[in-house]
Each structure stands twice: as structure tokens, then as C-alpha cells.
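Coming up is one lone chain in C-alpha cells, specifically the form predicted alone.
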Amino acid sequence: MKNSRTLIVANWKMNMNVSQSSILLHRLHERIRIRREIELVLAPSMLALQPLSMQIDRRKFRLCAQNAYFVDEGPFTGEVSFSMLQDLVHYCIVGHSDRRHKFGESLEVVRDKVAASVRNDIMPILCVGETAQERKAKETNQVLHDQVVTALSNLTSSDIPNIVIAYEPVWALSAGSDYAHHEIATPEIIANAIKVIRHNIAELYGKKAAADVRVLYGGSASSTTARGILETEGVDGLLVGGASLNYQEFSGIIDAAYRMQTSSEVNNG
């Protein structure tokens, strides 16, 4: 059965040292109340994961890695495996556009990371999305198909409830490689992309699996745009980048998610 809680993930990317990360966590803890309607996940740098795991209030927050390597152990100098992260994180971001376009991660590498994440009982947050050039060439549906189908190809149907997918159109990311083309994705664009994602999952694993998978939107969400995005059909939460580094702005996003959840409960009550 689908998790009805709104999932908000803060991707801090390569920002802040351990001390600064600790201060931001403290400020978020002060401002954010425990909300049963919202699952809040923080993805600090790899260096900050362990110290923050000692500081974090697990009633409010879960931890997420930004990346990991798909082999569990061996002569891979400088890498951190999913198996090493098992005791620290609940989630791991896989296939983020930064990794695909700046570090050259192929469809096959993303596939192997998704499988390694699930194998090690860490829930992957699989990022998919098209560039401005691909969108202009009307290749969005094909890009989403290739990214989703390849990434999930080593999973069984019983694995599918243990993944999250984030649609992040590269052209809508404020610090994306297509920065010059940065624009806001409309609810219609987001809803259509998520329909394509769920259709691809349904083709592989059936309609129930497709409906149950949580799908997030990632693309320059802010406290002013969060509610409108969350009210878009098919959206189960947000993957937040730059705005998550500002505790006031990020708290505003959480507040918007809470208001949206509580108003929908009243309307459905």
C-alpha cells in the first residue's frame, strides 16, 4: 500500500563543512515540528553523515546519502559503498543529473547503483529527467523510458515498493548544466512526465506497483511554489536543492507541505 506521507528530501550537494552542516541541522530542528503527515529526509555531504547521525532527532528526520558505489567492497580507492552506509542512512540519491551529466554516469552505472542500494536495504531515490536539448527535440518520453526501464531492470517486483523516483528536468534546475535555459516546469509538464514514469513501471511490474511507487518532483522548488507543485497530480513529494540550504526557506517548504496535507484531509474528511 502506498505511503500517504509527503516525502521532502533536502539535497545539500557539495556545500558546508561538518560544523556548518551541524548548525543547519540544529536550526532546522528548532524550527520544524514533528509532523506525522510529512517524512523529512536530509542528504548532507558524505563527510557529515556520520556526525549528523549522532545529532539527528529521528522522530523528525531521516538521513540520505547523495551517492555511493555499486560494489560492496574491494580495491576502489576513494569510493564509499552502499554496504558501508547501511547503519547511517535510510535513503540514497541515485542517478542525479549532476552525476549523469557532470560525472558521466551511464544508464548501466545507475542501474547497478539502484540494485546495490536495494540489496543493502537502502531505499534509492532514483532521479530521472531530460535536458533542455532533449526536450526541444521532443525526446522527453524516450529519455524517461530509457532511464526508468534500465535503472529498474535488475529488480524484482517485490523490490519496487522499496524505491522512490524523482522527476528532475535538468532544464528546470537552478544550478543545472542548462542554467542559461533555466525555467519553471508547469504543473501540466510535471503531471505528464510522472504519467510517463508510472506507465513505464506499469509495463514492467503492473499497475499497482506503478501507483504505489512514490514519485517526487525536483526542480528549483521554493516556499512559494511548493504547494502548487505538491497539488499536481501524481506528485508525492519534493527533492529540494538550493532552497534546502536556507533554513527559513526550507522550513517554509515544510509548512507549505503541511498546509496542503491538512487541507486535503479536511476536504476528504
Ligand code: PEP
The other form holds:
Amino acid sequence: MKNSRTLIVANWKMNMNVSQSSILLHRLHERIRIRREIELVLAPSMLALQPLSMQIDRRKFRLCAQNAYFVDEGPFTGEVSFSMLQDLVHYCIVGHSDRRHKFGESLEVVRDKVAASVRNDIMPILCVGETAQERKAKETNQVLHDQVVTALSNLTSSDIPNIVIAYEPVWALSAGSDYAHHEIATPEIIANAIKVIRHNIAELYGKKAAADVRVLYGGSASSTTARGILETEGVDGLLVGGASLNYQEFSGIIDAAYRMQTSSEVNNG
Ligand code: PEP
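Output the structure of the form predicted together with ligand PEP; the preceding block shows the form predicted alone.
Starting with the chain above, the whole complex follows.
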């Protein structure tokens, strides 16, 4: 059975300055209603977090950082720590493939960031997923195993309800504006990968923890594909990149999630 609230996270990545971010939030406020069935999370740039925290309607949205450093304070020029973000965000994206592949974040750095996030009461959204090359070489299950097992290895079972996993196959991620034409993973690929992820968590922390942990899909999701993805076995929500930069498209995704939630409530009596 699926977790009750659908979680939709907007990853704005390195897009929009503070005033553009504020305009997009203003448009989303106008367009989006409070829905108890859906939890909405916005991940703007680090620079926009503070001003948006003053503007945000907390009944509608929560804030998320896109990255942070695992040491709480000290001589780490240019970094921002999880402890500095504690009062500002509920979530932080950790281990995004941009960070793993473009900034060389190792499995161990991701593990330390997950632990620092949990230690500072920020829910990490741990991104895992294989590259096109790894998929072609049939290494997907091994990659997912290594990423999940290493990232969670410094936690205890009581921490698992406080984490979110996002399955993001790297080959399915858009470059931003091409999300509508980009290849997305099939329901079968998504369901299988999520099964592997939950199996790895079960091995570490037991079946209940594995069944309860929220798992998102990310990769070129749009208002037209959202519902099909959300209906896929094991999917509890979406991590949305390119499509979240357009308020009409993003609200279309939320509408699709709401329609799915309400029709499944009707079907379940
Ligand atoms: C992402 O990079 O986290 C993402 C989901 O991007 P997109 O939706 O643009 O593929």
C-alpha cells in the first residue's frame, strides 16, 4: 500500500535569481490550493532560501535546500552547513547526480551528508540512480545497492522514517527546458528499481522500514506523465526539475497528483 500523502518536490537547480524565484513563488501561491493529500516542497537556490522563507505560505509549501556540507562549522570556504539551514528548511537534496557526477561527490561524502542532515533534523532526499552506461552494462542493481547501502550505513532504524529516497535514473534527467521531449523511464523500470531500493533497505533495517520509507521518481516528469508515474508500484511522489520552473506545468503536475489521490480514495471506499 502507498504512503498516504503524495510528496512533490520542485528542484529549481541553478536557475533564477532571488527576484525571479520570488515571482515564481508568488504565481504558485496564486495558483495552488492547500491540499491535505499532497505535500509540496520547493528547492530554490541557496541564495533564495532566506527571502523565500519570509514570503512562503507554510500551509502550502515547505522549503528544501539543494545541497549542504556535512561538517557543522569551520574552515570550509564557500560551504554552507546543515546546522546553518536548520531553521530554514525541512528537507535537503543529497547525492543528486549533478553533485555525484559533476562535482565528484563520492559514496562516502553522500553518506556523511545524509548523516549530517538527519543529525540536524533536516530530512535528506537521497538521490540514487544509474547512468546510461551503467544501465547498458546491466549494473543498475549493483549501483543502486552501493549507493543506498553506503548512504544509509551511518543511520539507525529509527532514522529511516526521517529520510526520503528519490530514484533518478541519470539517463532520464532533462537538461531543463527539454523535459517534455526527453525520455522517461518506463513504469516497469521504475517499479523494478524501487523494488531493489526497498530490498536493500530491508536488508539493513527490516521490512517495515523498507515498506514505509517514501520513494520518489525523478527524471523528465511533466504534467502529462505525472499520473502514470505516480500510479506505478512503489512510487510515493515526484522530484521535478525542468517542469517545476514553469508554474502552469508545475501546477498541472499537482493537479494530476490530486486527481490520482482523490480517485484512489473513491476506489478504496
Ligand atoms: C532532477 O534533476 O532532479 C530532475 C528531476 O530533473 P528533470 O525533471 O528536469 O529531469
